[in-house]
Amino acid sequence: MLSPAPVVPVILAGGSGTRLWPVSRDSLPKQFQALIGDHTLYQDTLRRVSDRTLFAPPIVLTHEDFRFFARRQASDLGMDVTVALEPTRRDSGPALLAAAMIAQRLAGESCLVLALAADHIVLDEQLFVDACRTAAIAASDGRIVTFGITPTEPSTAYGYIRPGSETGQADARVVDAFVEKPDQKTATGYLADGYLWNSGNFLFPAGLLIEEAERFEPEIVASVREAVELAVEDLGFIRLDARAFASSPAKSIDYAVMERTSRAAVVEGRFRWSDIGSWDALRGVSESDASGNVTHGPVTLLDSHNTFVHSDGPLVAAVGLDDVSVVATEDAVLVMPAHRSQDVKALVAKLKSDGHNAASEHLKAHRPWGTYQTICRGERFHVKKIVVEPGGRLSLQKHYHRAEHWVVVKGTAEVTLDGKVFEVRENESTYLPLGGVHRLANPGKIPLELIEVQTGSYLGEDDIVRIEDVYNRS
């Protein structure tokens, strides 16, 4: 059965995911990485709403820093998305309200909105779509529907929903109560009493959510409405007005509306689901071997049991581990008892307070044009590998404290230096003197790879004076 009104998926893709450090960091959070399978979590979320008999083209709400990830990864799937940018993080309440207002502009005042987190895993996609059809029918009858997940264990990592009486529409029931994350004993009782996990995903009439929010949080609605009305288009992105959006109180949609409205309903989702809020959660949705071990990447274990090892590059070899988690990247290694995975967020906070750059930044930095990665650095030199995607163009820029050598190892570079434009091909190099106004571009059809050697008295990334930038960065 078709939905009674257009269902506009809204993908919230602005979180940082610090509990999955060191793979997930502020510079590239978990939703834009492939933690299970070949696609990123964000791409998997987009694929779940690709049935155009039910879903309209998605709206993605993300942070300024991730806007090109959001567009590029959707394009890799052949999907068109509308990307709206949060000027600052104000929690899910203002974000969802902004998305609902944008959805009304794109799909009509009576549209339904399906709000999904970009970093959740759903393993039974047809059951998910079936639940969305059921929720759409209930939402069309004037309900804000949340998806409650059938628990598989008395988890203390999730909030719970207590279902009430039937609404009279499909399989939806009234929400009697939302309850916070319980202790183990309480969670066991919740399972016996038929409680559901709170997935934090919703389906609702756009107008109804705005109406209910206006009742409870008129200040949020006023700020968000102004931010949407004053929004501008920038390189195809919808940029919400920064001043208006920042004036909104920061509040989750649960606290702002869901725990206060009488219009909340719940549809039970029988699909396997996880919010991947910890390494232990990722382990729980991964295939294990006969010894209970879960491994990803180059890993060799000997006499180890119930152990989780994830490597993004270096070989990890371990002997005699039991119930331990190990996560390795090129520049950081995390080791902990498996049951302590919820403490990673506190560990990252400590790393940040101690000034460790790896707490927030990856060794490989992503930019709209491609990537760069440190190979070696010393007191007065810094060696990088730079990859520029086809058609990519760095900003026209200069430096006050460093000179650079570029050695092309793959592809052809188009170099601009002090007004002159020339090509540098494989096995060729060029020198950029201190103060020279320069730009690097890839005019070819394959990625351009080069080695950059910086020398000078100061080599920080903030020694860049951008004169012109096709990506409108400050």
Second form
There are 2 protein chains.
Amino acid sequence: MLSPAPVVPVILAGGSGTRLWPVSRDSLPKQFQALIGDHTLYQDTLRRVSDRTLFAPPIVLTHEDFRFFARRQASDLGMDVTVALEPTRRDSGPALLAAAMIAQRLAGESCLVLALAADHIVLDEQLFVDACRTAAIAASDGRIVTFGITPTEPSTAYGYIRPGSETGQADARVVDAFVEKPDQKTATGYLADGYLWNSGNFLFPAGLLIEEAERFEPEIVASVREAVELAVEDLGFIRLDARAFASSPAKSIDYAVMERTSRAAVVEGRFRWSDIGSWDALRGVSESDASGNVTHGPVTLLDSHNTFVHSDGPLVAAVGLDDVSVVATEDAVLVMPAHRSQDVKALVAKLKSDGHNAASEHLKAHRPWGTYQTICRGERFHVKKIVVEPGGRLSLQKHYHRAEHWVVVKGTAEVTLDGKVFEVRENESTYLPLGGVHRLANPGKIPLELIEVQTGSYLGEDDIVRIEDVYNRS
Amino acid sequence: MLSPAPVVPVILAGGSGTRLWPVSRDSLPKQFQALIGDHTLYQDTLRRVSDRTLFAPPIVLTHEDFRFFARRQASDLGMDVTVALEPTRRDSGPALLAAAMIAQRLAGESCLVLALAADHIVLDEQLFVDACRTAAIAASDGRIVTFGITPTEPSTAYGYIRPGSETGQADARVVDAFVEKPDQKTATGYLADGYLWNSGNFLFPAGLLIEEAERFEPEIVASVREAVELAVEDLGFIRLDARAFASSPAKSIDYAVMERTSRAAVVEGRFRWSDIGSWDALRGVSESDASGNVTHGPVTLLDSHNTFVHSDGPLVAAVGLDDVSVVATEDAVLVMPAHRSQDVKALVAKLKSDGHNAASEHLKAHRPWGTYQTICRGERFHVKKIVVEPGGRLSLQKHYHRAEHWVVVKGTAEVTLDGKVFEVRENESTYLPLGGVHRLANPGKIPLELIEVQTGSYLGEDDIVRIEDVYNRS
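What about the form predicted together with a further copy of the same chain, after the form predicted alone?
Next comes the full complex, and the chain you just saw is listed first.
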């Protein structure tokens, strides 16, 4: 059965998780990473709502820093998404209200909104869609629906929902109470009493959420409304007004609306789900071998049990481990007992205060035009691999302290140097002398890959004078 | 007091330890690595015998594959060494006999030989030299002296020596028995009874060792004598005759001589010593912090105790560990409970059988002329950093399937291309087309560093046709 009004998926993709460090870092958080399978969590979320008989094209709400990931990872799936940018993080209340207002503009006043976190894992797609259909009917009948997940274990990592009487609408029930993360014993009791995990995903009529918020939090609604009204379009992104949005109180949607409204209902999701708030949670939804080991990447284990090893590159070899987690990337390694995975956040805080770059930055840096990665560094030289996406154009720029050699290893480069424009093809090279005004672009249909060798006495990223930039960066 | 005859240090540097993987690998074993401090274990061994009032210039016995390390690491200390090459590994008996014969040729028939493993750690240099002086006096009186180490704990990782009555010579005592590695309880008894660790280092008159070996193992002596007589000099290396050496039975010096001769004596070494036969042994001789943690490289620990972390590059962060060892290199990570460090050998065997390159090869490859390291690799390209030592010359060569771009980032290159010779200086580049006959050399006084970008359809190391090579490689 089709829902009576369009369901607009709103993907909340602005989070910056450090609890899955070293894979997830501030510069590229977990929603944009492939932790299970070939797609990123964000892409899996988009794919989950790709049935256009039920779902309208999605709106993505994210942070300025992640806008090009959000667009590129969607377009890699062949999907067009509307990307709206939160100028500052004001928690989920203002974010969802902004999303509701944008959805109304795009899909009509009476649209329904399905608000999904971009960094959750759902293992049973069909059960998820079933739950959305049920929730859409209840929402159409005037409910703000939250998804409660059938618990598979007495987890202490999630908040719970106590479902109450039937609402009379579809399979939706009244929310008796939202309860905080419990201890182990309490959690076991919750399971016996039929409580559900609080997934933090919602389905509601856009207008109803705004209306209810207006009653409890008029200040938030006023600020957000102004931020949406004053929003500007920039390179296709919807940029909420920074001043107005910042003037909104920061409050979660639970505190702002859900715990106060009489219109809340819960629909039970029978799909396997995780918010992968820790490495241990990822282990919980991963396939293990006969010894209980979960591995990803090049891993060799000897006499080890219940061990979790995730490698994005280096060979990890272990002997005699039990209940230990190891996560290895090209530049950082994490080791801990599996049950200590909640402490990663504190560990990363320490790494940051100790000044380790790898606490927040990845080796590969992402830019609107593509990526670059340092592959070798010396006292007076610096070697990078640069990838420019088709159509990508770096800024017109010059450097005061370095010269650059470019060797094209794939695709074709269009190089501008001191007013001249020429092509450099695969297996060709060019030289950009110190002070030369230059630009690199990819006029082709496949990614351009080149090796850049910088030489000079100062090689910091800040030695760049941008003369012109198609991405409006200063 | 000077010893009555020259003491010729013989450094046995042919071992290929996998027990300290991933730092130590077949391609560059632990003796040529800096595990503690700035020098490699081999260099520390050379420095230990640098007092020329007591020790003659050393002879190094090593394997073909390691000959350039042995020479370069000595010359980095400003030391000239004689490097003799074992064509095959025949255990310590034939090796020490060959060393004794070579020492006699270089330092006279009556010389004394101090045979030292290149991969041991000695923490009290002066006590070591004192023990050598004592042993030299006993050796001059007709003893084959083995160094017994004052135990600091009832180790089960070492064999033991039971010292007997005094020999009447200096502080040397008769060897009552050599005993195998004991269990914990037996070891505790050994300590109470005054047993010493068997270090496997010796000091003896060259002629006496040969004479005693001739009585017990005439076949070994005959083979080794022939191998030394037929030895040839090759680029300054003494190359033992392969056929003759291979015909010798493989036997350790303990079995071949020490356990059978009546001339064995033991001198007690009161210096702190380790054969670092495992990561745990290295931990045992390293400084720990207040929580018992030993760290090397970029390491951040939270709430961890008795943990050993050795990183040669990546940031290692850990929380909640107790008695765990972590060793990280650029391309491989090892994790295990500290007491499982004897199992690394089996783990590496598994890695080899699983076909992991990192089981035996380092990312950086060493050649007679210097080093190269892959820094980036793609389907049709391969980027290396190449370092050519002053005076180094690569072979005159060509490739069938690849072209090469060279960008010099330090020093000056002398490039030969199709008969023309020209210089390429810092911040200059050159292009070597597919099929071009070329050679790279460093005519300067500082190491030459360059970035090589290879492009082509096949980029294997075996696509090389060597036309001429100053290092006599085929």
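All figures in this text were calculated on a predicted structure; none of them were measured in a lab. Take the two forms, superpose them, and find the largest set of C-alpha atoms that agree within 1.5 Å; that set is the rigid core. Residue numbers count along the first chain shown, from 1.
- The two rigid parts rotate relative to each other between the two forms, and of Glu361, Glu426, Glu268, Ala250 only Glu361 lies at the hinge.
- A two-part rigid-body description fits the chain between the two forms; in it the smaller part is rotated by 11 degrees against the larger.
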